[in-house]
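As a starting point, one isolated chain is supplied in structure tokens, in the form predicted alone.
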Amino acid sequence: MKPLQDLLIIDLSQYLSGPCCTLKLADLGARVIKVEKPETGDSCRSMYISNVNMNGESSIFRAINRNKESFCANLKNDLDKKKVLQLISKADVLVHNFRPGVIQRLGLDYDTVKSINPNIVYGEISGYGTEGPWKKKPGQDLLIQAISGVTTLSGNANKGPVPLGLAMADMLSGGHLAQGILAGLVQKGKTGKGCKVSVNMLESMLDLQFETVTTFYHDGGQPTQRTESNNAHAYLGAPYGIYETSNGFLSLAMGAIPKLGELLDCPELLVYQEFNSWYDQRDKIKQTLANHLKTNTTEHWLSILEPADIWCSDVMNWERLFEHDGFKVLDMLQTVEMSDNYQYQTTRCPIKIDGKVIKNKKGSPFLGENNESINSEFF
């Protein structure tokens, strides 16, 4: 039995942030009924990140909406809305990610929902919260990253702001909402009362930067300074970064520069005996390392550094990673199947309970696939 088995979640969200939250809860055993617009459904069904079409719809939708049911309902239609309210009255959790004001116009705000189901845990995600000058801005991932300051941390100093290569604000806020909902369910178990859990994408991105924000406020507000080359962390000293070798790349985390000089037979590094110089002179140190590491292979350098307990690693692409025994032993992939027997491979839940891997065989639903069974069960 999975931890959240027998919990019913009504999911009014679309795109990535809300569905990311409900995916995590579904993986842990909750039943998720995804309420979608007739004909078009969740806009993510037709939002492609590549030309990959998976059984008629986007790979994003297939990946993030597996293990859910689809119920078509027009929330502006009185009969359909009545059905959704009946579902909500029997639910443990409701999730939405409408912009501030939209949920009130639909008549599905927390006060309304609480009046028909006082025990519900009501979860919502917005872009910037419900107050302030940004509250009506579109909560889109790249825009959130740009505002949050996170793009000033990646890339080299002379390359301008660099966004993260994933929809990090969406996924983080979805994870935070799932965490908040679980806390709300624990509180409900203690008090018998439901609650409203609110997350916004900007705060999730700020929370991601808790280390650097704290540092900024305690180093006199010095401007963020990325290194001129091999930047991997705007605040850490040398050698922290990724370096090109003669046949690939090598990542180096924290380490003593003189020791690296000895191990790598690079005498130019031996002059940096003082710890502070690893910060003050990090551009020069990184350039010296970059020039030296190009002279031999990744495997050669690893054979020297790893036995000396230097924190380092190869830099892999997915093809190489997926063929490595270190990845295979994780059993991180699963094959899921849709109702028409279409199968696809995707990741599994990363959480283990009592040492057991959690997998679910159910793929994503077709639009309105479960209307008949849900109508029969609930209405």
Second form
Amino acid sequence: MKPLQDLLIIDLSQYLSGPCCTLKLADLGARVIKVEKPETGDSCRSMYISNVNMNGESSIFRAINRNKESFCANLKNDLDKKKVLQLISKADVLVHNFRPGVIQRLGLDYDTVKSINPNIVYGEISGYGTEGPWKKKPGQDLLIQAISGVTTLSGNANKGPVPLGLAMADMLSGGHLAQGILAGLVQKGKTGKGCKVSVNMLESMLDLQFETVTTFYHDGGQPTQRTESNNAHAYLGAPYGIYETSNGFLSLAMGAIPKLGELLDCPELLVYQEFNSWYDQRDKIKQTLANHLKTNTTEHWLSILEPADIWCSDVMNWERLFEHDGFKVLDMLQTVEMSDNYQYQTTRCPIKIDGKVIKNKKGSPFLGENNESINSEFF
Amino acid sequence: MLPLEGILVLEFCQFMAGPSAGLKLADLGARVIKIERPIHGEGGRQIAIKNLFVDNSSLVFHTVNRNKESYAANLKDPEDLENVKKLIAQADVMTHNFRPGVMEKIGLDYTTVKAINPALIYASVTGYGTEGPWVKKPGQDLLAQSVSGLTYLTGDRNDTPTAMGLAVADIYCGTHLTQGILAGLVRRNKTGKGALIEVSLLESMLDFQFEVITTYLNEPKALPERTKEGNAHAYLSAPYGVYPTADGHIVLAMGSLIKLGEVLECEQLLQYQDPDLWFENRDEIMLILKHFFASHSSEHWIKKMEAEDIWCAEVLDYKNLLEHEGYKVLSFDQVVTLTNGEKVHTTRSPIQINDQKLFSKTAAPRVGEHTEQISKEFNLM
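Alternate state requested, the form predicted in complex with its partner chain (shown: the form predicted alone):
Every chain and every other molecule in the complex is listed next, the one we just looked at coming first.
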């Protein structure tokens, strides 16, 4: 039995943060009904990336919303709203990501919902919380990244701000919401009582940076200093970074610099005997390493460093990764199918339960695809 | 009442991924006991950023292990192991991140432990799963980023592969670990049975890229191409990116280029009437915007664009952020007091329950700080 079997989730959210939370819950066994507005549905349906269209809609919508049902309803229409409230009255979980204030206007705030279904676990995501000067700002990933300080951490010192190249704030806040909802369900399973779970994207990004924010508080507010070259973590000493080799790249995590000097036959590194110098002199050390590692292949260096237990790795793109046995053995991909038999390949849930990977064949729904079946089942 | 009150978690994990999950569970109300080897404790106590240590453990350790207790045990000592098994018999959850095979040698693998406590949620973190050629490879954040393809998404086109500058693999994997554990507890409430939960850094990094990998798999397999300058997402159209201004930087998210051209009175943008061009010609469009924004301050541009609902923001560093009213209103920081009286100014949990922010005054423990107390409480030798 999948852990969340028999749980019903009503998902009013759109784009990525809320929907990636409900995707995890769906894969863990819950039934997720996406409530979508008429005509356009979840705005993510038309948010194309790389101009890629999969069976008429955006590839990211297809990735985020597989394994869900779609119920099309206009929350501003009395009849439709009544139906949605009826669905909510039967649900274990509700999820939304409207901006603060909107959910009250729709009459679906926690107090109202609680009066219909006292034991529901009610989950919400906002951009910046419900008070303060930013509460009305759009809760969009890149804007949150910019504000959160995270763009000061990646890339080399001579670059401007470098955003993380994925929607980290969306996915992390969705991950935190899933945690809060699941904790609420644990409690509900014991006491019968529900609760309200709130997260916001800014706090999720700050939580991601809890090490460096704590460091900032501790070191008297020193500005973040990325390394001049090969930066991979602004607060770590050499050799931490990605280095060019004669035929590719090599990443080096931890390792004593003199030991690296011996192994790599790079005598210039032997002068750094002091542990503190690996941080204090990291720019110089990294430059020395960068010059040296260019002189031979990734395979050559790995064949020396891996047997010596130095934490290092080849740097791969997807093409090379997907052909590697280390990837194939994970069985990480799956093919899913939509109701019109259109099939597409995507990744599976990353959590294994009782020794088994979790897969599900159900593709993403067309807008309102399940209205009829939901109508006859619930109304 | 916090949702996980009454849940006992034994944390055999070290470093970041596992302990970050333990911290989330602790802040949600669980009691988390770290099982650490005597004297030195877990390896993460010696891994520091900026070489910063507090009370003999790294500041990072204190950040990720607050709100926990510590029980010292040598798992290779039969008597200690017996005591640990007694603890396991009464626990709800245990987590570990030993490499595959190690727990079997110690005698705390799932099959053995399940016999002691069939209702236990047994959760493990590995680097790359439990079989295949990478099983023995170190499960370390930068290495997991490097094999996963992730480093081709951040930075600009001419940059070498660029890691995300923090432990994203550890942290994201920690969220999956927490989700799996909690889902196991939800099921246990119904069935009374425990569960085995397994996650790995690599699978978490692949899940992290699920949107772009799905796009890649269903296209004529074009690898990601970062924009020439100001890249923020290899797959998104202009204007998505970072731009310098006269006194700093701003970001622009997705939106109509035509509307942007009108609001900014930047006529050059109006030639791109076909939205397909916003992706195809994004390098030249971003270059136009870069030159355009150079003439005025960030504040000038943000004011102008926000008034017209264009998605934009000023780029802040920690100083500007932490002094900002928008940050202060969150009350996101808290101060914990260590055993030696020193204070650590850190952050709180990002999850709120019933509109309550979750604070905890409990700092990270010293190695074995609670051994005696726990021994008494659980009737151990």
